[in-house]
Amino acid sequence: MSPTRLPFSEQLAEASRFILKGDYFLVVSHVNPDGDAISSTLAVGEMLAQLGKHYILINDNSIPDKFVFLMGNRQIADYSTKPQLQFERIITVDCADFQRVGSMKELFTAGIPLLNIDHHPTNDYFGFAQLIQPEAAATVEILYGLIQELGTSWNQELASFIYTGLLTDTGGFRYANTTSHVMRIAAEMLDHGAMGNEIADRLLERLTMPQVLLLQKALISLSFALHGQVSWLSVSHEDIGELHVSNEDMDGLVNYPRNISGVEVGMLFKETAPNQFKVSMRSAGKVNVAEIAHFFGGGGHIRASGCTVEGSFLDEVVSKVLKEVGRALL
């Protein structure tokens, strides 16, 4: 494996030739799974039936109700689940890093060729062949030049997906990753009959019951240092029991602190089991949050990434990680 970047026309060359080469498909993202891994899964799935291949979507959780609607007659099967698979290739999307695939990993035997689709910047290049562009704002984005260059052709479906990707990953078009590029690919998605309305509605409008009584009872635990440059929140594992609160119902959470005007970063503390937490974090502009996640060992991009961090308590795990932004801010 080597880190050395190719031109992107050269990537893209390289990417189709994986594809055109192969017939039974394992296509995974990352656990946990997020708008833009799982339409990034769909689209890839759509990209490969049109091409006449066999394929199995695949993710090492169950997906998230509020993105049933977009699958239509396709599956993502829970690898939990322990599903019969068929496979001699396999495609992962946005994934930064090998490990983010989750218990799948054990799939991944020696001689097996891996096509690494990702926009992270601290993707570490793991696979056979490599499409990766750190400035893409969504894995979409670059899924959009894949089908360009394969020749595939647009239908209602396809649009749909990668617009997800684009409108979740872009945080409704808002984030500073929303470029003229971005636009123009979502009107053309529009112009092939996304559905823009429905898809914004569904994934960033509606709020479950259980997400707004954890947003009540987060922000009573919201904290200020660094003379206000940092802001979080904090949900104990007890919370997330008690209020029966899914993955999907935390999506945005951490939102509230970064928002708050003269924050530089804000946080999110999650405690997912006994002295462990998961730490989201997100950047004014300031600070570049993956070299702190990075830190941890975890990963993401400049304004957004997450780490999880072991400690005994809360506030052990506080003080590790505001060091390490103090340090960032100087």
Second form
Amino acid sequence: MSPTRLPFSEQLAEASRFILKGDYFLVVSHVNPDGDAISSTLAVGEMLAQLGKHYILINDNSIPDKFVFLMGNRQIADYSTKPQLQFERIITVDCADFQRVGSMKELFTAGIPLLNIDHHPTNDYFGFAQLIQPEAAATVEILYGLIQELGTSWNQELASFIYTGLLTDTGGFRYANTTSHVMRIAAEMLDHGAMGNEIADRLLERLTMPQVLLLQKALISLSFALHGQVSWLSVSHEDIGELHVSNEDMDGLVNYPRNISGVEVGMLFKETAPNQFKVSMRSAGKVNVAEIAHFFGGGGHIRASGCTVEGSFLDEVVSKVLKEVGRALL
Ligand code: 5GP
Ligand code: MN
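If the structure you just shared is the form predicted alone, then what does the corresponding form predicted together with ligand 5GP look like?
Below: every chain and molecule of the assembly, starting with the one above.
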């Protein structure tokens, strides 16, 4: 973490100045965006709209279908379609390092002022200005503070964005990051009209058919090591292709090994391309999985992290990762 980290109130003041001074913004989140990434993008867009700014919301790829209900008549452009972009400032949300934006990193040229808003403890403080609070449960929790600082007003949609990021990054208000502050903000968002039950139903309960068919296959791969303290599932590139599963279809899979009693570290190995494995890690508390992911060039949170590891076979990648997990469990 940067030794020059400013107190949060000063970071908020700097972020406000950054926003008030600019006119044309690009708002960017990370590849394979989750609920917090999408909600944060939309919430920043709403703030900018209220301030009369010009802005483009954009992601490296298209937005997963299940989030479309949140967007109303808003658009999040798909960078892979090479849209026309006019901007003078960039705001990144929920990105721990600039690699997380995917191919959009080519826009991050020297001289373009960038504001980095994030809650990952592994954030490397890229950009010109930072609004970073690792204690925050979600990036939207930080945005709640920014909305208050800027004095923009609440409406049902903005409240739904903030509520969604809190709901999804706390696993439905269940993880250790579910503080009383999170619950107070969530309650306030319900008062502002956020549709709590609809959001939970669409994002946490509903399953797609490919998702369940993949679960059926993945459970066969369930494995254990280190006296049952580590467990994992894997999905092959073939299965992903055959079942037409999307990234978000694979979202909850890592919870199966994670939730087994006695398991300290639960993992999912997804073969995203031949010889390339995306690893999701979840900790029950003993192990800091952000450090393990960081070792492999990824990052994340103490209890939830991810990285990409190359290897010709699944077994090779599993043993590389197990070696580091074993070390952490010593
Ligand atoms: P997931 O396993 O659900 O993809 O990610 C869990 C957490 O780790 C998320 O907070 C996500 O932001 C972070 N994460 C996942 N993959 C990467 C990665 O490749 N690099 C970094 N820096 N963080 C990641
Ligand atoms: Mn987040």
